[in-house]
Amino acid sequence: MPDWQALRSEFPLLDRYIYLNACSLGPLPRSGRAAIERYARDWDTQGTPVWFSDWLPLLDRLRTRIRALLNAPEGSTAIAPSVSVALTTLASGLPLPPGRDKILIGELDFPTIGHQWLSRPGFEVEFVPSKDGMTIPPEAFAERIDGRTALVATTHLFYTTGYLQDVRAIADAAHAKGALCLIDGYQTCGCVPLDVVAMDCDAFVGGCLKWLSGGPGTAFLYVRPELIPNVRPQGTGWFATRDPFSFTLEELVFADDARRLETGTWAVACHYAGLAGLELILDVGVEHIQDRLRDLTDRILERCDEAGVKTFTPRERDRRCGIVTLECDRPEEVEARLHAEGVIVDSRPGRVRLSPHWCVNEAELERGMDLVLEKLKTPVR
């Protein structure tokens, strides 16, 4: 098992505040800030040389450990600058089943979901409702494919509420009826254990800037290996050709494997803090790290049962992770006013979201509650 307290000294910010709003933003590592000036110092000091030197080799290693993170095959993971490129990648170059044209996303998933496929026409898009406003059970999308599905696209895990979803179930439904299933896996990349080839589906995005404390600008993507050869996006870039050195500009050839995802140059400052906060949770251990969450989440939910305050979030602990959310009427001015006591919480309309960082300690979080419940009571002046 981890020492968590000794690990907390690995992320500053945890000294200056409680931090309850990992699954938005995690804290920087001091890894990351050591990465972050090791590329300045790389840049300066070598100049165009660094391509090959260090910034090439950079690129494989995050690939790599991208593809541990997924436990993915050789060859079928690519990065993105963000999961809204990776998404608007995939729905212009994913082979959907020819004749088909509907597009089943849940109620309860990120908007850039359904706004990838509401943006083009030739697609109608239906969305699965949630009878409680937290859950979305597999069932309800299985009984919405029909043959004019062409693809079932939704959240690993629910931003709003924590519920952690069947993708499997999902996926299967998907396949029976001749669709396929991409998982956007942001909210659990880092914090649940993840296996792409398990949940069979055929595609999945995720990012390094929430659980994984990698910032903003390193995304990535993975596509099953057989679909590879025929995904063909439409927005595209010299870094995605298979020998992007041969300058070739009279015709257009696809790298070989999940490469020909990617576009131009990447954000390599962005890499640098990617694969440091990326290596650090795969050292701590992912399944450490989601038995911690369910812990804190576990006391979270009790203390809120205990003050009367309506939550949205599942108790059975293998159905959520990370994040509770709280009602509230007010949850910007709340959210303001936390940040003032050295809280750090996120709003969402009529929910306060707390997603406590796995390093927080117990009496930390104790103080904390102390102050969201607090804060949640106290009416507008």
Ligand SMILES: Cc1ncc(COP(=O)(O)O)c(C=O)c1O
Given for the second form:
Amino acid sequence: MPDWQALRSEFPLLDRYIYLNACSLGPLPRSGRAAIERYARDWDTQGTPVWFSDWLPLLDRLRTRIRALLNAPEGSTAIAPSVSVALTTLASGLPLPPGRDKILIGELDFPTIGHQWLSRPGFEVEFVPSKDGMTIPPEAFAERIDGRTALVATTHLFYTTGYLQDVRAIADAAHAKGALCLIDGYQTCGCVPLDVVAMDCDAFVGGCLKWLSGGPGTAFLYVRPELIPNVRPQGTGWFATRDPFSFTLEELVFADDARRLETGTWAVACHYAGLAGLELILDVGVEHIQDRLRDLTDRILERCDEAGVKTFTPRERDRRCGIVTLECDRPEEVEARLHAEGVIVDSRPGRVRLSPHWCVNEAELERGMDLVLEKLKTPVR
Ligand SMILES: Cc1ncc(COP(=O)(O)O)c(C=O)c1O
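Having seen the form predicted alone, please provide the structure of the form predicted in complex with this ligand.
Time for the whole complex; same chain goes first.
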């Protein structure tokens, strides 16, 4: 079991705030700060040769760590600057079953998933409703998959309720009717053990910003290896080609592996930080972080129940992980007042969202919850 108290000193921000917003922006670890400083030093001391001495090896190492996080086979993952860009590439590039034009998305999914296909003429987007505003059972997806459904695209864990979907059941339902399945795991990368092969999804996207504490600019995607030869994004760049340094202009030959999903020069500064966060979390062990977060969210739910505050997060321990959302008719006001008192939370329409960092200790959680519940109950006049 990790020594949470010792690990806490890796995150200086946690000494200044009770941090209950790790699912939005993970705190910067000391190793991340050191990596950003190393990036500037490497660039400044070497100039162009830095590409070969440090930057390309760093990208290789990042790819290895991404594969470890996802349990993905070699050659099946690519780096992207954001999850939206990763989704955009997949939206045009995935070899969807011919003659089908329907994309099925969960009503509680993150908006950027819907936008990918709403922006593309020729697709009909259908949203699977949630009966309780908190969950969508896999059967609700299964019922709507028909002979027109090309793709089921949904998130692993809902960002406004914290519900962890049974994505294997959704993928099975899609495949049973000849459709593909894409999973957005941004809210599970770093807090739920991942195995894209066991999930049996056709594509997966995620990134380092949130639970991986790697800052913005490092996202990634996976495509099932058998599909890769037929993946042809409509919008690409020279680093997606088989041999970028041939400088071939008049023909496009995609890389054989998932690098065909990449585009141009990588945002290397971001990847220094992204790699540092990812390596720290892999060292701690995602399965331990998951257990810790389930303990912390158990306690948040208990405190809300005792105070009579309505929550939108499932009770079953294995159907949630790090997010609990609370009903609130003035979430932005509550967020601002908590910030003024040293507690960082997030607001979403009609809700205050709590996602404790896994190094928040028990005393801090109690103090944080005292303040959250007090602000919820006492509006500013
Ligand atoms: C589940 C999920 N997907 C996608 C995004 C957006 O990712 P990006 O800003 O990298 O496009 C978020 C951001 O909060 C998210 O929670």
